[in-house]
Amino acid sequence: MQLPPGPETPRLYNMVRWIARPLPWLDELRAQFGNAFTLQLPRAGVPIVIFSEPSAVRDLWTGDPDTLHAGEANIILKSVLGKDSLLVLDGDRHLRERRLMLPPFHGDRMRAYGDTMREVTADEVARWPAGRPFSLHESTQAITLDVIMRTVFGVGSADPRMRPLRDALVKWTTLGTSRLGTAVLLMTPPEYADNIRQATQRGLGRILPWAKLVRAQLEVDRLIRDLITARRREGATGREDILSMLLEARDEAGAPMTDDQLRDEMLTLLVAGHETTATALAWTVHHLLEHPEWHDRIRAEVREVGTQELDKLVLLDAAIKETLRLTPILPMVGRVLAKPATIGGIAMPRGSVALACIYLVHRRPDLWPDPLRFDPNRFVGKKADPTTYFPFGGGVRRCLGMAFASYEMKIVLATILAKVDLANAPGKKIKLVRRGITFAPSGGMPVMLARRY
């Protein structure tokens, strides 16, 4: 099978280039290759082509997902989230979970969240320090990980027996995207992480770089049994937090989740469900501070609507898929191929890997007129195509979390910006960093509070 061309540098430099500057070398790659380019890497040992054209994305929405494996393209995350995380599943496994985690993140159940949202948010920035730079994505970071707390165990971070699990997860999020913890998930083959874990326990293992990381790991590991084994003990009966739903959950053949599924669930929930959305939070008020005529016009439709009718928040919710446009936090989603099948018109082998670029597509001139400006006039009124448009993934695996998330969003950054204003701290410059396999505005991205209303 004839695959598109690629950079022929050695794999071992490829991998080197994609951790240090990932971004950079994707636009380098596409002007020199075009719209499918195929990339060797020394963890993958297969081909893996990576398409920024609207018909392959196309084509791995719509494909059958017997054949294009989402679970296994996320193999990476396997030794962080474990073997029974939703992300790494495919086939009936990940449909059995799929199914049993859906409800608590769509209407009713996912709205009733709203208060606790905005509660949180005005707590974080009650907190907020006149005079003085303070990091917008802690903050952001501190939101979202207290919303998904009570969303999954029914009580805030800063209850008693939360505090322990908050401490150890900021710490191991913390360790692990670090340089040191990025290079350790994106270089260690899936295959080899629980040896190594094992021996970074032992002996002279013990002195490691990345020992404090895999002490992290297990912490929030035993704390997270700790809280089910809590749970099951004193009944889940009559809550409507996650954890309960899910101990008292059954599939179709009867069976409940086990322990295993269970820890490897809520840490998934855990990790994705406040990370990412804090990533994005900040990035959106970044590009509303560098746009002062979007942050006026924005500031004036929140305080006319209110923080509650969401709805009518139409400037806000374009400024949002804006920023996840410009700015996307993954770069890519991808599929491996179970058997041989044609993408984008490539005829591509079994075991192979086609990545369809988020980045890449977000930023085309022909998708996306000046595509680096930001403009969210660009989402009034007009729903998105998408094969050109997928922050959230998409087909079968998009994510789980999308409707969550963007309800999150719209609630922290509506009470935000109905609270304060805030402006750039001086003499910083916010540059996109990498942050383990996401992207993140550099330094913390530090602001000053302005003015409180």
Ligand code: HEM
Given for the second form:
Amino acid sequence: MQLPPGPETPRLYNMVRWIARPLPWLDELRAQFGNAFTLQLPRAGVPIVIFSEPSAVRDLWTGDPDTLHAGEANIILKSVLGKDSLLVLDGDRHLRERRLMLPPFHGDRMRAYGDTMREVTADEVARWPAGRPFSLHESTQAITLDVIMRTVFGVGSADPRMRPLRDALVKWTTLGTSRLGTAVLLMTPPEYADNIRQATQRGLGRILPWAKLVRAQLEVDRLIRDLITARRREGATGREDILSMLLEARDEAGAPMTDDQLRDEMLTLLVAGHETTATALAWTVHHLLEHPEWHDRIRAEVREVGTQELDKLVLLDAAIKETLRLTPILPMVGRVLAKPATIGGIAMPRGSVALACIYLVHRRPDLWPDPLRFDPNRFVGKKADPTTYFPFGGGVRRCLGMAFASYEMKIVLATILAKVDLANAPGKKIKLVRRGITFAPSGGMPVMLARRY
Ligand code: HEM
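Next, give the form predicted in complex with this ligand, keeping in mind that what was shown is the form predicted on its own.
What follows is the whole complex; the chain from before opens it.
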């Protein structure tokens, strides 16, 4: 089969560029090869075709999930989230667990968390210091972690039983998204991840350069298991949080989920449910601070509407969408072909990988005129097309938390804008940097408090 051309540089060199600075490289490759090109990386050992063509994106969203395996494409997350994580499952089990986990992230169940989101944000904003720079990204992480912990466990991170887990998660995600953590994540072959973890447990830990990271992960693991055991003991009946719901769930054979399965799903929601949203919040504030005209208009909108009637916050909604267009948190999503398939007119063999490139599609000048300009007007009164705008991926694997994240971002930002004026920290230039598999503003996005209301 003839795959589209791509760089003929050695695989190892490709890997280094992919890890170090993938986004400028993607721009270069599209300029050279067009909207579909093939990349060879050493670890995958199979061709990866990177698509930035809407027809290919449509094929990936509408294709048969038994052919297009997202779980297999997310394999590197196995070492972090475990083999039973929704993100790495495919087939019937994926469908069953997704159905089970979706309801709290939608409709009335989701809206029931609105007041919590407002309270958690107000408490965090009240702690922001006057007169010195502070990290907005750390602060949005604290907010989103607290919110997701309440959704998952039914109690917030301020609860004394939850505090050790919150601290352990913060430590682990900080180490895991550092340069070393990112390199370990991207370069550890998934088949050896468990051996490395066991070796660390047995004492090798002291000499591995990333031992701290593995120990932090083991601590998170232990604390989540303790919480599962405690909830089993207390009883889950009548509770609405996700842990209780999953404890009550039975498969077709009537069997409950095992502790390993529960741990992996809890961890998946805790990690996927706070890191991404926190980064998107930090990016939105960044773009607003860089565009005072939009900052002023949106602040005026929030002051007029308040933080309850979210549907009326049209400009804020558009600014969040434009943020996720220009600075998507994840630059691409992948599918491994379990059978041969034609994607975007290209016949691809079994085992190859098709990537829908969020970053490149969102920056195509023919689809998004003047693509590097931050312009929320692109989304005011317009419905986005899922083949040209897809910050949450698409098809049956579209982000489980999309509605929840969009709802939370609006509430958090409206609460911030209603309570304070922020300004850029003096002399700090924000760049786009890799944090694990996500892309975030550099330096923790330092800001200053300009005024409280
Ligand atoms: C701005 C915030 C967020 C962004 C940008 C984001 C983005 C994404 C993307 C791109 C995917 C892959 C979709 C695909 O393969 O087509 C995904 C999957 C997923 N996300 Fe999110 N996400 C966000 C927030 C959340 C939240 C709040 C949760 C918590 C529930 C969450 C949980 C998940 C899960 C469980 C999956 C796997 C779904 C599956 O495989 O069926 N995400 N997300």
